[in-house]
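There is one chain below, alone, in structure tokens, taken in the form predicted alone.
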Amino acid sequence: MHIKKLFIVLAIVCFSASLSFANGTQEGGEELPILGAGIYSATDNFNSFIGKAIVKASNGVFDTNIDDGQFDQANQNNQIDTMLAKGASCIAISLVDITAAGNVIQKCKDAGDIPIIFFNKEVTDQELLASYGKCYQVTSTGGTYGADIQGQLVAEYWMAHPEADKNSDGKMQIINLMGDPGHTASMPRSNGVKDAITSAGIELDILEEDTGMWDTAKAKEKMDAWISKFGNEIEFIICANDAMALGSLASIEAAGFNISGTDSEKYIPVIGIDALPEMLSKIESGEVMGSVLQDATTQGTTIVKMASNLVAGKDVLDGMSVELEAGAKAVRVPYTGITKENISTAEECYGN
């Protein structure tokens, strides 16, 4: 399905480890409703700059605090329980983990029906949302979440540059780290990217797979064993998400790889998804040879206009031009695959 973006008006400044609220005044000095919002953890670069794009499109809407959950499920369950305790007038939550969905859902349904907006994680359970008549997801369109587009860049990028055939096998040897087990994109990323590349004819030779967790620090410690292991035998490095390509990047030219960028005597091409500011930079500089844009402010300008509607008794799309998935509940905001050629899409959406 198409989904027009929308709303693409805020810019995300400064990523800091804590996130401010919003202000809890309008103008005339009413309180403004509360919108209750939390990520699953802050050490996930793409969820914070959600949960900052959340925080600046409630300025005048909404009086929020976005919520760390810590990685802890039992932590983010308090978490909600004290915005219910407090009166917020919505949910607005990346899950920890997704089975506990029922259990947020009750709690919102306790509360006196109060909306609730799942986002970033998506919960698969579709006939636990239909349940519930106030509940919506607001995700990056599913499917392999992004690694199809991944998969095409890389498969470009090879067959525009025989030299990445370093030992003229005609096959490609990969490093490919993987996200969080328990997240919804982690497998259909790791499995998609393959397909798209196999897909376009290029036989894959998988040195080393596994899970860096979303963290650019255990990426890099992966990658440090991995770069002293293979060396120049790496084709190509690809990441799930941005914050391990920039872990597998910080390792690599630690060893001599990528200083110089594309004009290095020794090059690994990286790849990863998000397309963050961090990222933009090193695509840049030719360090990293691509990511996949997954646009978090119009995710968070969406999920506040969406949560405003419901507050309101309105219809949940009500003046938005966007539309829900048949079935999922959810508006699904588009990928787009980010190049050097064309950086300023991502750049835009940042207000660069």
Ligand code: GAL
Contents of the next structure:
Amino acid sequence: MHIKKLFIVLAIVCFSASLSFANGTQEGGEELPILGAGIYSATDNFNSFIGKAIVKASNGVFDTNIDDGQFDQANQNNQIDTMLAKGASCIAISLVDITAAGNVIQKCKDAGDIPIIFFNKEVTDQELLASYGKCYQVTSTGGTYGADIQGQLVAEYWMAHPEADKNSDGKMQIINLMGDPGHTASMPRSNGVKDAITSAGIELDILEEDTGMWDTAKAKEKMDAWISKFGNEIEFIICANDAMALGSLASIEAAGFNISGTDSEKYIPVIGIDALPEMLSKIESGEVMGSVLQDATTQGTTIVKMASNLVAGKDVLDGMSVELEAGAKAVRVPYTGITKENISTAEECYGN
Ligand code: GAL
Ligand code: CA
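If the one shown is the form predicted alone, what is the structure of the form predicted in complex with beta-D-galactopyranose?
After this comes the whole thing, all chains and molecules, with the earlier chain placed first.
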């Protein structure tokens, strides 16, 4: 009787053990390595698109899912601890706070020299990056982070539309919405777009310049005050990302601007950076003038290829036709200017 019971228990244990072995395995029965991945906040649409691209590219390569850091570095540190405790073979992360990079690198070293790829939130401490051989970055082109292209689009529009100088004073009255001041790209974008416009020979008159923290709601709140203060005196709204451009658009549309695109009675050109899908429909309708594509899909696939090379002990760029920028240890994905004319370039990036 007892022996029979024991046999049944053993049989159940063996059966469930074989079931759990089947979890996270490849078709051939081999287990996939874990890629511990996370973004700084799921409220950031652009970061969420990189996350989706990572998951898609990981199919059949890594067992992965994207943790939401919820804008809290302590929370993200716990998530990284959990990834490593679960046996992650590589970490890919957009940090909440780039000054936490040293601490996160240490965690990876302590867990047995686990490789790490930082993305989006670029780490600028080159000494720190150099201190760990298994640490790399994937971001977009540095310098102005796409803002030179943005400035050229603004300048081209201005030259082609003399009526855009509403008060005919020869200057462009602008609102400049900047990103999170703690972010590597914020100041370079803000300065870069202004430099590109002035080097095209256009004089700027900055009505307001402030941070919208990359965020739609925050940008809308600021723009609500500015549109009621300046109204049609505003000749261009320049935003360091699309989320803020969409917040600005919601605000000015509530005040009667841009509703029918360029046919609107009252119109203010708006431009962003990222070329998110939700922005493309606004460019198509003419409610927004343009954006600059930051290629989330290529960034995601690049991260996964590098991660799988590192896990296989190969050269980080094995089989890839990209270069590593020394110092930053970064693969940089280029930007592309987007207006209604070439909108399909951005649509293709998102597989539409
Ligand atoms: C930028 C991007 C922004 C925001 C930011 C957050 O590269 O353009 O939309 O995602 O990163 O780190
Ligand atoms: Ca003017």
